[in-house]
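So this first bit is one chain, no partners, the form predicted on its own, shown in C-alpha cells.
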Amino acid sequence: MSALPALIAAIRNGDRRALARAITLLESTRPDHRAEAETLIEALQPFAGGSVRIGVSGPPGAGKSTFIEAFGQAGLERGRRIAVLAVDPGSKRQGGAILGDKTRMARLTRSPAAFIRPSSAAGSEGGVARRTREAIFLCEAAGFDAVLVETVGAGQSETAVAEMVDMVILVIPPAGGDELQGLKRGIVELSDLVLINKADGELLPLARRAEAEYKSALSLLRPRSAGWHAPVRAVSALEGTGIAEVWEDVERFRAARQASGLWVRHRAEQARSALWSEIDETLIRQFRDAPRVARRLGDVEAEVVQGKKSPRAAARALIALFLGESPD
C-alpha cells in the first residue's frame, strides 16, 4: 500500500511505465493485489470519464491492428494522446496474450503520446478482457484522450465491448454474398462505423462491392441511436486512405450524441451494468471461497455429472450450503 500514492502520482503525471504496472495490477488476482487496485481505482476514478472511448472489433484478417495504427497516427497529427488496449486471445490454461500487438503496432508505440497495452482475454467472455473497463479510467487519468479497444475478433460474443465504449468501429476485409451473411448480426447491430479495410490494389473493386451491400444491408437494420446512422466507408489503412475521415466521424458522432444527451445517459447505463457485472464476480468468488460449499462441490459437481441430481436441485443446495439455511 504505502508505494500507492506514488504510484497514483506518476499516473497523474503521465508516466507510461507506471499506467502498465496499475494495469497488470488490476489483472492480478492476488487477494492483496485486488485490494490496492480497489483503492487505486477509486483514487484515479475522479480524473476519469475525459477520453472518447472507441471499441474496434471485426473477424480476424480484417487488418484491425493495422487500422489502430493508421488510425492513431492520424489521432497524433492532431495533436491527441491515443491508448491501446489491445486485447488478444490468450490461453485457457496459461492465461498467457499469444500475440503482440506492440509488435504489429511499431510506429505507435514508439510516439511517447500514445501507449499500447497487450491484455490476455483467456478467462473472459465478450472479446474484452476481465478488467478492460478499469484500464480506461487508469489510461484517462494518465491523460489519454482518446481510449481504443480492439477486441479478439475470434467468436460469437464480441458485443461486450459496446457496453464499455462511446463508439464501436466494425472493421472487416473486402467480403460479400455468402461472407456477409457469416458475419455476426449482433456486432453490426452495435456498431456506429462500419469499415472495409483493404481498400486497395486489386481489392479496391471487391472493397467498394462489399461497401454497397453493407450500406444496403445496414439500411434494413434500426439505427442504434436516433440521430445516427452508421456510416460505411472503404478504408485502406495500409496507404491511409480514409482514415483522416474516420476522426471526422468520429467528432460528428460524438457531437451528436452529446447535442441529444445520448453521450452521458449511455455511460450511466454503463456504469449501472459495471456495478452487476461486480456484484456477479463478486459473489461467484465468494460462493467458491466459502469452506462449505468447497468441501461439498466435488461431490456435487460428481452426482450432477453422474445424473444423480438435476443441475437445479444441486444449485439450490449449495447456495444453501452458502448462505448458511437448510437445503429444503
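Numbering follows the first chain given and starts at 1. Everything numeric in this text was worked out from a predicted model, so none of it was measured. Compared with the form predicted in complex with another copy of the chain:
- Figure legend: rigid-body motion between the two forms; of the candidates R34, L203, Q270, A302, the hinge maps to Q270.
Starting from the form predicted on its own, produce the coordinates for the form predicted in complex with another copy of the chain.
Coming up is the bare chain, nothing alongside it.
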C-alpha cells in the first residue's frame, strides 16, 4: 500500500472498498503498516466526528443482527448512510451469530449507502478498542452519518463499547421475572434505550409484559445523564414494528444531549480517556521491546518469583534501565 494519498482521497469520496482496505491496515501488526495507519488516521482525523455513534448490545439470541438489519434499512430510507462495525474483544466466540455472516444482513449489504465490517477477533482487548475507535473515525471521514457498533460475544465488550459511542441501545429478548435477573444490572444502567425485541406472533404478550416490567424497573434508576430517561420499547425487528421510532429516539437523544452540552463533554471525555489508553499501551509495549529491558527481564522476574526481590524494587530497577538511568 504505497499509495496512501490515493487511499485517503478514495475514503473521502466515500469509496467503501478503500474504507475496507484502510480498516484492514489498522488491524495489521506489521511495523510499516502501523506507521501507514498512523499517517492515514492523522490525515483523516479532521474529517471525523460527524456521525452519531450507536452501540448495540444485548445477550446472544436477542436478535441484534436482525435489529441492525431492520434499523439500518430504516435509516437508509431516511436518507442516511449507515456503517456497521462489530467488536469482539473475547477470543472465544460463544453463541450468537457473527456479523461476518452476511446472509443475515443481506439487504443492508446490498445497499451502496451501507458499509458492513465483520469483527476481527485477533489481538488484545485494548487493541480491539483502539482499532474500533479508529475505524469509527474512518467511517466518519468517509461520510457515514451513523456508525453502529455491535458487541459480539459476552463479557466486558459492553463497557468497552459504551466508552466509544454516543448512545447505547440495549436489545433484549422478551422474558419476564426470573430471566430478567440474569441480565446484568450494570448493562441496563449503561443503556440509553432499551428495546424488547421479538414483539411479534406468540411472543407479543410476553414482550409487552417485559416492556412494562423494564419500564417500572428503569423508573427507579437514577438517569444516566441529566434530562434523559432511557425509553423502553417493544419492537419487532422481524416485522419492522417500532423500528422507525428508534430513529426518532436517536434524534431526540442527540438533541437533548446537544442542548445540555453533554454531547460535546461526553466526546471530550472519551477522547481524553482514549489518549490515556494509548499512552498506557504504547509505554508498556516500548518497555517490553527495549533491548536493555528484554535482556534483564527474565532474571528479574525469576528473582521476584523466588522472593529475592520485591515487585516494587524490581519494577523500579527495570524502569531505570528502560529510561537509561544508571541502575543502583
